[in-house]
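What follows is a single chain, given as structure tokens, in the form predicted on its own.
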Amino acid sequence: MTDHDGDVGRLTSPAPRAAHPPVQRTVEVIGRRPVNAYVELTLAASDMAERAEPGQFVAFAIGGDTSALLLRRSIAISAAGDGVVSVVVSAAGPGSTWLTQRRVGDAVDVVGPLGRPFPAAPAGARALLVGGGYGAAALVGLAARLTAQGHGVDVVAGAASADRLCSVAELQGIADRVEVTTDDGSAGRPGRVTVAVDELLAGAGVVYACGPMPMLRTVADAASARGIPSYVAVEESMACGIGVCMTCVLPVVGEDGRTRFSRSCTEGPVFGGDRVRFADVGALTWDVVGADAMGVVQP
């Protein structure tokens, strides 16, 4: 984590903008399967598949034409290619539960791909990928891309319990090494991802992570402590997915060393791990650009 005054020279480069604009389509669900506690949906979405890059997401209209659920649900892309896009959905609320109940042949309204993708790895760097829960699904395409580019890839996939793990088999088929951890010890190594991450950081030249915010903070801090660049795909709630509603803002240090509220859906969801001020998420601190206009004073 950088100091609030901003040591700009130490900041990880921001994630690049996507190469292609999003599209809105009504597409058919052509595949559905349970993935432990989650559901994977596969969509016939050829133009989205052609445009998608690892780290991006799609936003679903929820509940059908007469639904009172007005806001879209943003879900990370787990795979894209050959004319199809796949997502892994956790039934956390009414909207995501409705999504998990879709069946083959159903039509869904989708916008995507959205957000900034994971940036390329430095030349010759070994990559460490860390996924928490269904956040690991967002790393499958990234692992495949890095491997195809000649990078060595290690993965840590962690969850609270075995039924909350995701995409382990897919990652094992791609990466050189996959370490599995569960908080309760029901699969893999007992405990959080920290121990496995600390072991694998020694050989890493770049770190990518997707999962719960506390995990992202831990991974980013560990990478920064070793001087390793890291990129995190945050899981903030994105109510619109296109930067209008401002519900997904995070305090992020800019290239000038100053902190601004950045929208996860447009400036993210991928950020440099040392740019996100995790300790200040949900707070308005005095040094955020614009805080003075709101009457916030330096303590």
Ligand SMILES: Cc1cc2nc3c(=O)[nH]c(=O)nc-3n(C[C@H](O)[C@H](O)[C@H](O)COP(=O)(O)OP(=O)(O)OC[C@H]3O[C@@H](n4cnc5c(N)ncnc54)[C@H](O)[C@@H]3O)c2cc1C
Contents of the next structure:
Amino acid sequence: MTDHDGDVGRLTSPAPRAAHPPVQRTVEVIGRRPVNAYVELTLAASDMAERAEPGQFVAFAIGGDTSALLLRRSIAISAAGDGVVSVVVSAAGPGSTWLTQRRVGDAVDVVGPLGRPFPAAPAGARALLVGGGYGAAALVGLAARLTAQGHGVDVVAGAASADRLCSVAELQGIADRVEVTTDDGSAGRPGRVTVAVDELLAGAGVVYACGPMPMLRTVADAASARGIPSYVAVEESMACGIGVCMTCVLPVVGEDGRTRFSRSCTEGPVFGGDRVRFADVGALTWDVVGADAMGVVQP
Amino acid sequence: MTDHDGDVGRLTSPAPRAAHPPVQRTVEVIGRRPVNAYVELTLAASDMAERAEPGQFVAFAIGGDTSALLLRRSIAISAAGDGVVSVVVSAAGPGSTWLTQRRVGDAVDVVGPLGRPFPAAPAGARALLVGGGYGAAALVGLAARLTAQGHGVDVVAGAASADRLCSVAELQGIADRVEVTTDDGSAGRPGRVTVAVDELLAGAGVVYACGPMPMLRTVADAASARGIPSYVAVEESMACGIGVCMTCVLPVVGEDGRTRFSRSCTEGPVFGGDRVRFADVGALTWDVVGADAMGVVQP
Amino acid sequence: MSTVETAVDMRTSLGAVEIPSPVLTASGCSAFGQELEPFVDLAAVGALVTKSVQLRPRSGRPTPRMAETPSGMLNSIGLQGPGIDGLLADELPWLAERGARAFVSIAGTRVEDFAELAVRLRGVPGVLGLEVNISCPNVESRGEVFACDPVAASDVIAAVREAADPAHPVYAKLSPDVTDIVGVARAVAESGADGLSMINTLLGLVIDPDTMRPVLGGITGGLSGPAIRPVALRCVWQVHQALPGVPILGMGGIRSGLDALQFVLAGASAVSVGTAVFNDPSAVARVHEELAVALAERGFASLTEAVGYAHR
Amino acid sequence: MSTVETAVDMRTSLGAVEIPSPVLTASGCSAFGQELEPFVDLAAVGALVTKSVQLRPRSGRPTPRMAETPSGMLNSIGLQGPGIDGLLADELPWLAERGARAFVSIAGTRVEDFAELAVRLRGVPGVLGLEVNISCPNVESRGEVFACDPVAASDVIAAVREAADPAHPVYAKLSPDVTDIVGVARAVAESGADGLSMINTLLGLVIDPDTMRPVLGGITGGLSGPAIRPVALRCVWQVHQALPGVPILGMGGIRSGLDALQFVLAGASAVSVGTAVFNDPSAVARVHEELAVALAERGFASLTEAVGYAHR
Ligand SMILES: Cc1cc2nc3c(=O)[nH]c(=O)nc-3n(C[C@H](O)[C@H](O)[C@H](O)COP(=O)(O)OP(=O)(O)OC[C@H]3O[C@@H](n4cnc5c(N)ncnc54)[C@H](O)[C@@H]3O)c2cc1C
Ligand SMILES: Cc1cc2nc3c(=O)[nH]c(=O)nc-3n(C[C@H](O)[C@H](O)[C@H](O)COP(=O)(O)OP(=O)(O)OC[C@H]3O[C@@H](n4cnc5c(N)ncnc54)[C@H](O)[C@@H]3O)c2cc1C
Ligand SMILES: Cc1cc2nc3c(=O)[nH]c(=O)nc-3n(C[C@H](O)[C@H](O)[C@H](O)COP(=O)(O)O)c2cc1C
Ligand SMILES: Cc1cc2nc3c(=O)[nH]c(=O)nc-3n(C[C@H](O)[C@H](O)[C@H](O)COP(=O)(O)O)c2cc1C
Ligand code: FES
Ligand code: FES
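Alongside the form predicted on its own that was just displayed, please also present the structure of the form predicted in complex with the ligand.
Next comes the full complex, and the chain you just saw is listed first.
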């Protein structure tokens, strides 16, 4: 558990807001291609493409007016530019499956760009980017921005198996070094991302990660243990994506050193890796602001 | 109002059940074409095609597992044969609109053939077929069967305007005479179907009609007034289409001369035109069997 | 219903009577079973819960009798049916001939009506037991909803239990339209109910934007379908929590095996599939198979092991 | 919110206070309004009904806090919020600066809490009035649901009406989870409520088929969205029928202008859009426009003419 008696020794500042507010548009699907176990959709969404910054996401309405699925689905932006926004979707449940079934020419209702982008790297720092599964897609834009700004960039892309890797070719085209790991050894080095992260951390001045929560936790803890600032893009269950429903919270330590239930859609999805209290996600501990009013008090 | 003191003078017998029970299948859309204001869908549904008789319908599930529309939509069979069933759909509300948006290659879940078919014509009788709007589509198979059985066939196809006519070319290829009427005069003779029906009734030994309820009522009354048996395929709001929900009832006089709330999906949709109490549709009169238990008693 | 390829023992019981499948039809949603014959093996269905019958034949309400709603529907059929004589003469013999089990739903407007119906059904072949519809909101007046008053509800159940064939389990069908469903459940259980069927429809209303009047002639109607599933599950959960010994026939929006599983885990030892039959006439058989697979995947050897598991 | 091209006078009022649009947000579904700014002209919204505030800051419940359900969702947020101090310091000034009207939802666990909140909100700029959340089923214990008991509900409303700024209309927000909603409505109206907000969520439950436990940490949660619309409309209909003089702020599953029209025809003089905002962040503005068009098409010159029209 992160130290939470004041903000002493914290390595990160909270990620700042994005420069631009989101927009809501009905856009056309202009490209669809299977990418391993995923489907990449390309959308003609010029004002979203202009506004988007790496780490942000979009939220799709699912199935039109007669759909029984009311809540938007949040999907990270994998590429934005030239009037076009791309996303990589994994068919997890009914909503994301519906998304993967869109065809070229279909219209989709999308809100974005949403959430806080990855903050800039410290001057001169070499960056280590860690992506798990489709999470690697969200790092492509970040890798490009960092290299353009003159940062050295290493990448670790991991997945359960080869078919669940993502964006490796794109990242290889940008980063200095791309290490691939798979749990089952079907591609790259066998094992979790940690096998490569532990190696590359030594040279890193900042770490960025996107992927499943257990991976984020491991990467953030490893970085913090070495005194390296890290930023993680979390994935919490979201109902609205725009900050009005309060379903997507997790315990995050603020600049005052106090822990609050913070909305991952608007105060995240990018948080300082040493600010997210991973061990307490899904729990309510007494030191969360307002826990006392819920009857949870210091033991 | 129809005479309902006994069944004296009734011109029709209740339509008998279909020869075959319905089946439920997920079938492929193999053809889609706009037909004036409607869309004709062709389905690869061989066992339904084999079983179907003119006057029967099918019931479509709308929108798959994640659809908020739970109830099936009933659509008359316009053609059945060679492993294929066709329907003509008018986009009235969300469900029928969804149907008209199906594309070739899509799968749809359909139950059928449902309901009672049009009964045979009396020996040697010349038949007058009257179709309103897309209702004419349901008469194509009937016209073919009647001519094959050696009956003379005249048809009146009417609609509000030219673009809401249906199946006129197909009927012209089968029937001896096809009269077209439109309310606005944009095709054929201006006015309601009655302008043509009144003329053709003289030579008819039996009348079959499919279309909106007011049209059915007019045609049935005109036939009954001349002592000609008529059969009408009614369109009542249905939730299940298979006879289990009791939503689709209308007051129909049985062979015992008593009026019952009869299910239009399983006891219809084809009823004797002189058995449907059109004036009392949507009402509960004291002489309906079981009205007394509802507190509606003879005044 | 094809035999599923799982080793899960799907037997359960209604009161003391064993049935081969925990999946039943819901009253009013499969008429008297005949129309399902093309789609389902009726003898393999847990039981056919028949449309609520009253003493006299009823015409039911004039149309429109339904309105589609998001993930549900509103109905106001008004208990159209043949009356007990018609049921005994036509429907029950037809089911008995096919080896189908009838769980007969009875309804009435006075306590004595219910008792008389129970008497008429004593010893009738093919009748497995009685579901007492004290909660239908579709009858003529709001006053008729016995299920909203623990005392009125118990009066009916006590009278039925006394009048009914001792071999017939008597289930009380509860309405969710109450402040305290546990209170009603406790009252009827104490009055002799062998089990509880829950839930009946929620009272709802839809206005037609064209006529600008309520769609249904009866103004209000009963809301059913997946839309109400979370409410139904909550009722089953609360009642099983309070009265773990009372068997529950769970229903309300069940459409798939995983939906049925939720009810079982919440405490139902059997389930009824209602509105989903309108969407899929083979739903009852499909839900049985999907439930068997779901139980097997979760390592249950029998359905009964899973009943109430979410409370443990 | 673009001005609609209809001549319909859309003004209505909450109690005695006039508002330019009958379409409001719903408490807890638009936070404190700030996040809607990119999508909606906040000053044109009838009023922003803010997330229910209590005396102290609250963390709310641990996650998972929601489950999607057919045409709806279940939530158990646990009234996360900044407390009255945070509201007064940050949220209300922000709204007031933009000319937005705040209809402040207050919640508490004791009658005195409610009264104290009402006092703190007296004369605060931008505050139009108070919605008293006596019906939230998400707080710690079932016992806290004042709205299920006409006496407890009236106690709260009487105390708030007495404590509140006389210029602030006080609306009581009712729960549908009662046997007799008209009884509760009558009780709070007699205790001084200037209007009724209805309905709050229905108590529901979802079980996760993987963990085989309730999805929500709080076990039960509040069901909202189009799924519950027929229940909400029924409640509005019944209460307007019984108490035609009491203004109603209608809500529950409103997603389109035609949905809102149903509530107006049933007796609501204003409506709140809740869960639909999650689906469409511009829903509040869109519903206003669609409602204006729908009223114009039906020949109404003003919204107020249509209020309760379905009863006439
Ligand atoms: C910031 C962010 C970025 C994401 N990026 C991607 C991406 O690039 N590619 C991708 O395939 N998926 C991504 N996800 C996950 C994706 O949102 C979920 O897989 C999806 O919402 C699940 O919906 P479903 O209907 O398929 O599944 P269900 O489990 O049926 O969803 C039920 C409900 O829970 C919510 N929900 C469930 N899981 C998640 C989740 N992990 N995150 C948010 N809401 C959830 C859904 O919105 C829905 O309301 C991202 C999630 C977040 C929060
Ligand atoms: C025997 C029969 C044959 C039909 N044949 C055709 C045909 O060949 N072509 C065609 O375009 N339409 C046909 N219809 C009408 C068609 O079923 C309805 O237009 C359609 O169900 C409306 O659904 P919706 O979602 O578009 O409209 P909505 O009005 O939104 O439907 C809401 C609900 O009401 C029911 N409903 C509404 N209108 C009708 C209706 N007229 N009949 C049955 N249910 C209704 C729907 O099933 C649904 O449950 C036929 C109806 C019947 C009963
Ligand atoms: C059209 C229709 C008719 C019904 N008729 C009855 C009835 O006669 N008796 C009864 O106890 N319940 C009746 N019900 C309620 C159902 O049995 C069931 O309790 C309810 O619909 C919830 O289940 P479901 O969501 O699976 O339909 C009826 C429901 C519907 C939709
Ligand atoms: C996520 C969420 C949070 C809510 N929070 C509150 C609340 O704080 N106070 C309150 O009175 N109602 C709250 N509600 C209830 C809504 O205001 C509204 O009464 C209900 O959701 C029905 O409307 P809808 O179907 O349009 O959402 C909440 C609803 C949701 C979905
Ligand atoms: S998803 Fe609604 S507040 Fe974050
Ligand atoms: S549509 Fe269900 S009985 Fe006719």
